[in-house]
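This document opens with one chain alone, in structure tokens, the form predicted alone.
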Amino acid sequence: MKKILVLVLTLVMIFTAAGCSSSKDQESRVGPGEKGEAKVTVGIVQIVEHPSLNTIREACVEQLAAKGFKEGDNLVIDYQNAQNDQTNLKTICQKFAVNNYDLIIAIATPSAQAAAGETKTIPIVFAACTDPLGSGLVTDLDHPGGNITGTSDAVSAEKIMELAKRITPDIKTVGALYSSSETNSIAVIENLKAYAKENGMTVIDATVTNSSEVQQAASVLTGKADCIFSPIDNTVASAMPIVAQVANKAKTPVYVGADSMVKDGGLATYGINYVILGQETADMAAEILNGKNPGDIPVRTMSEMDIYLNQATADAIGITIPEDVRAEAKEIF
């Protein structure tokens, strides 16, 4: 008899279990605007604090509860920031990985490298990449593949500097800032010098490793060109101030890549709404948040382009701004 009792309570045990299991694998696939506790754990990994990349996490976490995935609901966000340094970065990528979260999002193209090394299995949605292809994440815009898709924060070189030539006309050497090491800015460069020699101008580089060699570099150019052009570069962005204030001193108008670089001190740009651009983001997370394949989620390039001028740089350097130019501008800090 005690040989049956005991029986019948493992058997009731492991039923018992084998129903919990099932429940909670079950809880664990809850999606938005059904019940259970928080499940999706998404990692987000930003290389370095700045404007742009700060607009992009809150407008993509802002986002993403709209799409019903919320912050303390059925969503867990795992924010890190690698502070510009390639170790931190690769450390949080790997332990994104072995936690085996649900989601990586990665901003800036650094961090969408340093993820894409760590694992090919969890999905990863990069935002502001300005080169997927020639950063090695992706071999098709159209048709990514892999567990990697996301957003391009590309600009035209071509279409700031001719911005720039209806605000200071006489430009002829461009000096150019950008880090040696982020081949996003690379491209843009690349862009530019093209752009250069079929409109007769020279461009001069100073590239940088670090920010540290930001304030030497920029004083250089000053020295040397009529005008300073840096793209959308995370170290060159996160040390704006003081590429602002020497340029400024020397009265050398700064062209640049984000609008947040303008409203840090550089003139003038001609580029892309970054909340828009964490917002989509978010819109192909959510997406494979729900099921969807990243690989066949086409890299969205934001299309929408807009003027971005800074008065006070104008007042510091005594560039007086068109009027056609200003009549233009989706924003004047």
Contents of the next structure:
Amino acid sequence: MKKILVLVLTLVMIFTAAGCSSSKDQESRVGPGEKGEAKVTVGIVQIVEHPSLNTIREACVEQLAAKGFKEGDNLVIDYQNAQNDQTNLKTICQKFAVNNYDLIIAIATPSAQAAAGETKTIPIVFAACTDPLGSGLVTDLDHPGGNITGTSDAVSAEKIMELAKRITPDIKTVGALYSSSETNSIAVIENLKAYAKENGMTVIDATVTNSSEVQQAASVLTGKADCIFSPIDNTVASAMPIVAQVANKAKTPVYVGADSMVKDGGLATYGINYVILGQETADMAAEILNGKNPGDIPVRTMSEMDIYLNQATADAIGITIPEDVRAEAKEIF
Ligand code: TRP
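After the form predicted alone, can we look at the form predicted together with tryptophan?
The next block holds the full complex; its first chain is the one shown before.
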């Protein structure tokens, strides 16, 4: 009898203990729809203020909510903008690491590089990094490994130049306007130079180190080149209205890497949709917050590309965009 009592008591204790630990597990994980005390903490770092990066961030936060991580509800977002300053970038990422946030979303290549330099444990999801391999963020796109993965906005300089030739067929000299410190731009410029070599064109470089140098660099190019080409460069993008002003005055067409740069006065691009990119970045972040290992999630590259044109710019420089190009355009600003 005593033996049975001991056995029953033992069994009761085991079940109680098991029950406790499983309910504790559930409490400590704040999944979609659960409203616990614990909140998920996400640090968002953005290199600079320009329309494309803002679009990415807004789409990303919206999509996180759609996936059940709602700011002010079960999610705390610490958003920081580095104002295109490397020292700020480092300070922000160091703070994110010290605060031991659950996840870091790094918008644009310089932000991702800074975040990767500060933590090897907190999951990092990068957004819109043109060349994640060349920028040293991952060594394998399909199996990133470690604590980092994200989305890439790789575009083709060749495709943009093919479009440029359809609009302005007589291009012999291309003026490349970009930041010498942005590895995302370097990749596209190398691509441009290879294309130019094969097609008998010359490329002249005008590099900048910050946005205050953009106006001068653009002026130098308008005097020498038949068109300006600017890749998906954060520094140029943040000064794009100035580039457009200089180029329009000189009647030089500006071909760019992103739709927002066309909206801000560039003539044309063949580029990706950054709202979708922002959403996909959030999908990856949500997967990780739900328990997946970042290193096991392949880097996503956008496959859909479209033509974007600026009619006001075409008018200002006296160019008629061929009807077939206009018909193919996704959007004409
Ligand atoms: N691709 C850029 C990078 O890797 C970031 C970026 C996204 C961007 N959209 C842009 C830059 C539009 C200029 C314009 O850093």
